[in-house]
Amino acid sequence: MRATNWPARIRQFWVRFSKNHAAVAGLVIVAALVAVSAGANLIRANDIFNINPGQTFESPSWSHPFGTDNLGRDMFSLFLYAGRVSFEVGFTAAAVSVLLGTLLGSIAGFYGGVVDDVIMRFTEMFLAIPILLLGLTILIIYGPGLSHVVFVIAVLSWPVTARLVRAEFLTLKEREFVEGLRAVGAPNHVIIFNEIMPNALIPVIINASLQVGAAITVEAGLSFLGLGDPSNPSWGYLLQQAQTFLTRAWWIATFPGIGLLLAILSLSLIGDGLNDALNPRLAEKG
């Protein structure tokens, strides 16, 4: 059951993925947003905290493509740096969530019985907790900060991945190749991580792309509610700061809002494309 001939498999994956033009467009948009955000220092050298009292509320122009805010700061620079923060939170929280969910889901699905019951009840407890409500509580207690936001999102998002992985393990552990490994005395950790796990990752990969968008959305929501980190402004934080100036300077809220919309929509389209390309049943129909 191990994957062989990876170059050929990757080419097949790309052929199937590229048939979904919306997914390809989403991938291009996300790649562009990540690239410009990561290269903010090179693209726009302006300090995001560089206050210019004589240039407040300037509308978009050649010198300030996204205009300036109430402090005279260049909104294009702020947009780039805030995008980097939003993507950092999204990718980091999703990665931690996927790792935690995959580990617990694989243990529950492989061992079953009491272990499965305990982990699944624990998972259901987390599923019953509203993410924003608990996030608000934790951030109010411990204060705003990117590490706190990532922790909140990751801890509350892993149950979805755990349930997906558990379902795959429950099916795959009954297959002949697993029974054969057990018959020759292969240790459980080898069966789990070397044999079953690679075959159970398809739904995890698809879900991971959606979790990045969900993490960015939750972070934006928390920032919009006033729990953002002023020293590390995200797109959500910029939207929160722009509320007072909506009628006076439309551009302060418009461009961060567009950035969020494009990122979340594109990540959703990528998830659809991954599902089309990686789902065996859809691949056979294609």
Contents of the next structure:
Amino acid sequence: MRATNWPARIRQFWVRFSKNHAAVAGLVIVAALVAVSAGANLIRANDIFNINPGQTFESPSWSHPFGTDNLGRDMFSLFLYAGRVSFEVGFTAAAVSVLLGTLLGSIAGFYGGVVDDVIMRFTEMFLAIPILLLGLTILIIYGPGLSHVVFVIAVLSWPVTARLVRAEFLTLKEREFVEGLRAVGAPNHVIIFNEIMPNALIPVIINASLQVGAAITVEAGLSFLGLGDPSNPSWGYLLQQAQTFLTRAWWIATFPGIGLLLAILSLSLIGDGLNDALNPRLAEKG
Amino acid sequence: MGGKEPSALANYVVRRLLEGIPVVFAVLVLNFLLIALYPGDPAQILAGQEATPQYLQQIRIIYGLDRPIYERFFDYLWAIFHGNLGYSFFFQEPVTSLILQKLPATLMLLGTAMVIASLIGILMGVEAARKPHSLRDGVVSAVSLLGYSTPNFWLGQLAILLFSVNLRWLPVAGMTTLTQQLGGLAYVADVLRHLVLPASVLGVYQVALIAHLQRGSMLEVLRQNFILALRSKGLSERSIVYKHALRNAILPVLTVIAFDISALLGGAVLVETVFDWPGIGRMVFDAIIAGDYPVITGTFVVVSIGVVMVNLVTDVIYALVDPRIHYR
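Next block: the form predicted together with the partner chain, after the form predicted alone:
Next comes the full complex, this chain leading.
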């Protein structure tokens, strides 16, 4: 199972991925959004907390491409900084959730029996509970703040990954190579992490980009409900602020939403592309 | 129903109901622990941020916060089984009656969104599947991808900007026109005018999901042999698709619609907040802003149990309707 020529594999992956033009477009858009958000300081040095009472509610212009808000702050600067927060939360929460899901899913699938039953019952329970409502219940008790939001999203979204990994493990552990490893006395943790895991990761990788999009969506929703962190505004937080001035200044609500839409849409397109590239059997649609 | 043994079916229904009990119990435990494990003063959570010291002391005595945790847990279960979810200081009302009061508006919104979205989504999915990889199919895919990716509260804001602020076709927010005293049909028409935007916005995500699922399920059915047989009998394409194929392709889609109710409820909280729709969601938002914990924990318990119930009922109906299902 180990005879891999990585450079050739990566080249093959890219050839397949790049055949999906929408996925490539998605990748370009996400990369661009991440880059401008990460470089917010360089692009716009304006302090986002800089209040200008003389420039409130200015519609988009050359000096303020996205207009200004009720405090006269430059919405373009706010957009860049907020994008950084949205992506940070999205990527971190998705990473934690995927790790957690992979760990629990592999244990459930590998050991089976009671362990599997207990973990899967938890998974089903988390899938049945309204996530947004549980998330906001936790946040209102323990207080908002970025690390809490990341924790809440990660803890609530691992079941999807756990299910995928469990299903992979259930089929993989019956394969001959696992039997062989058992026969030569390889310890369980070696079989799980070194041998089965690498083969079970493809659906996880495909799903991960959707998880990032989902995490960004949930964070936006929580922020919109007033559970965002005012000192770290995200796109959802900006939309919450915009709600009050909706009838007065269209630009305050419009641009952060476009950011969200582009990010979520592109991540979903990337997921499609990854699926085509890594899952060639299923790539023939229809 | 086709020749099923009634006892097997009854067994399945009972087993499925029994499976729901641990989930409901887990929700109750989770809710209890969220408050009990709070590092600060739990009385503060139960009473709310603006509680007076006297009220806090009263809460401590009522809930026996000095007593061991398991005793408190049984008291908590006892209270919930008697429909006591605490008192809202912000709304000045018991949480249970508050939820019952707000529930009809939310159910009306959810019901309307679900019916409209199901009809549109199923139609889109079927039409896309009739000619895979055609322009029509492409448009359906694009629309559902877009609907899937747009946060509904932002879509709501855009809808308000376009239809209420610019075109002035529909009201901006609320469920009724407060300045007018309307009766009878005029009142119904007024509520419907207020319902159009929030229900449509809430339904968009569902349309995307349903269209996608219906397309896949329909493609699979159209590939089967009995369709070929019907075609060779000379039935019209419309009758084959909408009468014979759809009957087989719709069931898995309907199940997913019912199971997705928890996502729809989350969406409703956001949409109600945008449109100031006076239901559970708007109540939750007001409670967040006011720091009114009992309303939020109470809503979490009630809604979670509601979702578990809906899922159970769906499973049972599915078993009744589909003769192919195996009772595990």
